[in-house]
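Consider the single chain below, provided in structure tokens and representing the form predicted on its own.
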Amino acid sequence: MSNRQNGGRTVSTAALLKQCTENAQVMVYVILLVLLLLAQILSPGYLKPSHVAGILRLASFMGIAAIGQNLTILTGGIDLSIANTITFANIIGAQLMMGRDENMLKAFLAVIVMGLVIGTVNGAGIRFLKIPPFIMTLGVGTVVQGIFLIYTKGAPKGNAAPFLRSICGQSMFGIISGIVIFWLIFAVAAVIILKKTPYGRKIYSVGINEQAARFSGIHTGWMIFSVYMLSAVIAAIAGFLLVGYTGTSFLDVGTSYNTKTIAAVIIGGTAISGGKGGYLGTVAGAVIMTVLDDFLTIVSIPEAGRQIMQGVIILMLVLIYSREKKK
């Protein structure tokens, strides 16, 4: 393993990587705190418990979907099929539930199968056909969009089961909702898997140097395949849970999730080139994206303006990470 001199001390590359990752994840929480305080100053009452609960509820769906995006970016890839996977899951879930609790399990299983199919296609194209992730997932996402447009004929039907609506659309004690608890469980699992398991360490190894990882005995192709499988399944779960929030399905419910999940991951300190970062920072990134969108809405910035700001943020952070990699 290579070493570098730092103030007279020899520091391993792994130690430097860990230090950079931790610094980035601390910084993103500082940014979140500053942003919240600024929002409170400019809009008194912004941090009242009921409003914070609403922000966390909205951030939860993005945060869950961003787990899969985080995994793909850590391997040096990207998943641009997430948005349409979420929408298709939302449509299937609502149509199979039809507002009845007894149909929830059937709808959930159907959504999981749909996610597995999309993940398999993505993974197979990237693993066996060697199609770049950007092209493969963009193409698959477009195909999925065409399928659900034909399936719904432009008019999706169905409603959320009352139990799912109570979990995802309502707050307990006016502070926290069930979806936030789900997100917390997913977040803890994601952090443990990435930081404490051989599978997580292999993901980082593939992102740092795929060829070196292959020479060290890691089945890099299957690792990448599994990451895209997980990404699609997690996106499908997020789409299913969104039915509980929206109450029904919409053809554009997942439209912004490609941009938002990528932004949350990058803001959270994960390098777009892969191999550096983690989900702990992505949690803060998801909340930051939600707060920005919410606050810009409060101050009457139109949707176009919010999208421009999101794009500028992504471009700036990609530029910063690219410059860091060259140093």
Contents of the next structure:
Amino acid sequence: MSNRQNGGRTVSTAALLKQCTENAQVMVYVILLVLLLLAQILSPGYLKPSHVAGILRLASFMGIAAIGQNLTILTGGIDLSIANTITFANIIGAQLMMGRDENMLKAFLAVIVMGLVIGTVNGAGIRFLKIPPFIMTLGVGTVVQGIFLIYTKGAPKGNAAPFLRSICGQSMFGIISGIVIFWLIFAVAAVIILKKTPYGRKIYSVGINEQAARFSGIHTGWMIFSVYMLSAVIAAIAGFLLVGYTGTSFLDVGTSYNTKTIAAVIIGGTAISGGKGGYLGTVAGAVIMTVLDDFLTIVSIPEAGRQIMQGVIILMLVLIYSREKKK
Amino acid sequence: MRNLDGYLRSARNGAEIIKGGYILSDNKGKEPLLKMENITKRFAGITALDQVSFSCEKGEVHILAGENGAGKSTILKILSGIHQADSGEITWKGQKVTIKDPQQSQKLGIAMVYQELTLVGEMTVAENIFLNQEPTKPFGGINQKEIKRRIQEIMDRYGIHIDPDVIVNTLPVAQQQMAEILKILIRDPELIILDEPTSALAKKEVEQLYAIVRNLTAMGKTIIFISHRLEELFALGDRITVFKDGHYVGTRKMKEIDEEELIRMMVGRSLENIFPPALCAPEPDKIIFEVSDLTDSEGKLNHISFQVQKGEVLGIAGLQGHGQSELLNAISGLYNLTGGKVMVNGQKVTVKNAGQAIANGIALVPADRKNQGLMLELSNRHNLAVSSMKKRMKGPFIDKKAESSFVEDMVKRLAIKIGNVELPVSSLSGGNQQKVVLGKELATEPKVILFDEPTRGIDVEAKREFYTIMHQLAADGVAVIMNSSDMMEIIGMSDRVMVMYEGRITGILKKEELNEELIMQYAMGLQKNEEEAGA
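Switch from the form predicted on its own to the form predicted in complex with its partner chain and print that structure.
Time for the whole complex; same chain goes first.
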């Protein structure tokens, strides 16, 4: 009897281990854990609560913007207009707020409208004109950049409302920043929508086989339109929240977010070809990206070195995932 | 006779004489080319192969038969290095080998022509054939002359006719298949595996393929051939090995076995029982589905009108590409119409997209299950549930419990052989995959169900199950329409048959008058049944 029990346990541990290595969504958390332990060993005190809270706060913006990226990539597309959407939202937000709480709602609504417009253009181009997402969003992103350069004449004005600043500040709830709570809410919503609603199921369907999705009664055109819409609106919200962090606006505040969000999604185990993965892994992906940047800064590796190492690490992870898939 | 003939032909080629000795000596006491013994393979709890054995003599056409899920594909994938056996032994020309990957299998001289074509559509036939192994000129350029010469040589040798400079995409499927075979022959393999090569071919093209296969064996090549078409097995095979449910059933000489025995080996049932009896009689005065004047902009559909009676199975026959699939797709909202109307139970419905068609009670089991029917890499659960998610909601969320019990019920109802509902649907055999497509459609509780080539490439047993379900649906008052290029199926299943030619209905035939020749006359536009056809 005891023999059989032992056998059973071995099997289940082995199965668990197998699941971990096969499921990129699980593996990314293992990688995150290893990374954090490594950081703690090399730089004692790295894992103290206040520092972890700081990392999460930094990761929040990337994490939120990555929701939209995650949706577009799951449908088999990509959104390369996220970076400039974030910057433009940041500029509009700061300019309309002018550092006053009473302007916040107005600024927020304006930013949402901007997101809706960008999303509509992206969605319409991809859906109706059948322009590949890569080209469409890249083009729209560039146009947005042109527009905000004209709008600001190269010198953005305005600054964050005190309330927004407090949300994004060091500690709204104990040591946790308000923005982290925001991210948590967004993350829970994203995971639930993807896992538990027909909308989520349809996203996976479209991503894995658009024709079969259409034959199954899914309105694939609308699905594709809607994810670009969501992506732009979410990026706009991220850009708005970012004003609270930066205080004022500047012209390249969002520039790095295209690569950051794509990296977070891919590191998080979502297949770049679409249809596989999910947001849970992306959360870890965003934290990994932040920790890498942060830790390499702490051990005083210059910006150029950090970028090289980040690039190499992303490539390594993608390599590991694709090897897993082949088995 | 064929072997002797083969010997004589190969005798022209000096090198083949010695190898030809295998053929003449009737293989007694000789080491077979390939021997696979006690092969076992498990996938996620399902035993796909249980201690099966299989061997091939040089120069023969060896048929591998069995229902879907019998393990044919699995053993061939082991042979071609895609899967590795859990246990068992492979002997190749008297040497024990382990085949670790496809490259190794290729090196041994084993080549497989897959059901799915693997050519790059945008390239020419010649470019595809020499992809990655282009002969080069001294300075690194591609030696086009050498390519032409070698292709011509192979085509002459095996009697293949195809223009090597044509872009693959522009070729019909049959020609693409020839190109695929050509691509393999350039490597000069000894053993060639053809996995259901005829499932997408018309009769004349099948004949061409037969001729090529015969040429190949005459040259001393060995063929393993998988097919579900009985007549084909007898026309081509020297020997046959039958698998059933992952077990080895037996190997016979084709000359010493008849259809009856073969079917018994495969399913344990005789031929007459393939088409089950209808469960009810059609009621001619009760029209439950009707279309009138369906027309598109491309001329694929010309003023199509027909009706479906309660309790009947309406067959659609015709040569390939005369608008049958377009008609079914149009009714399901997947093909644009410029005019006409669709009526379900006397109510006019709009079918602008598939979602709308489903909402109006029209379901389609499409012809191409891999591209249109299934999301292969997603789970069985996902695939079964995806068209009917709205039926199992808890507020805005999917009711996982209701879904689980729905999936369980459907798996039971259709007897789908499934290891785990969370595994990708690609893990199932072809027949079971097709059942998942059907389950997905039945879940929408259709009033009209359209089957487009429902049993293409699935085994006798699964076919029979499909037929039973169709009769059951008809008896339940669902309008059942079936398009099929399998004449036996059309005659065996339909209460009435509507024949299409160039996007028109040339005739609607009653059950009593159904025979193959009559249907062909209508299908080739030689006869018209004006009064029935309306237009």
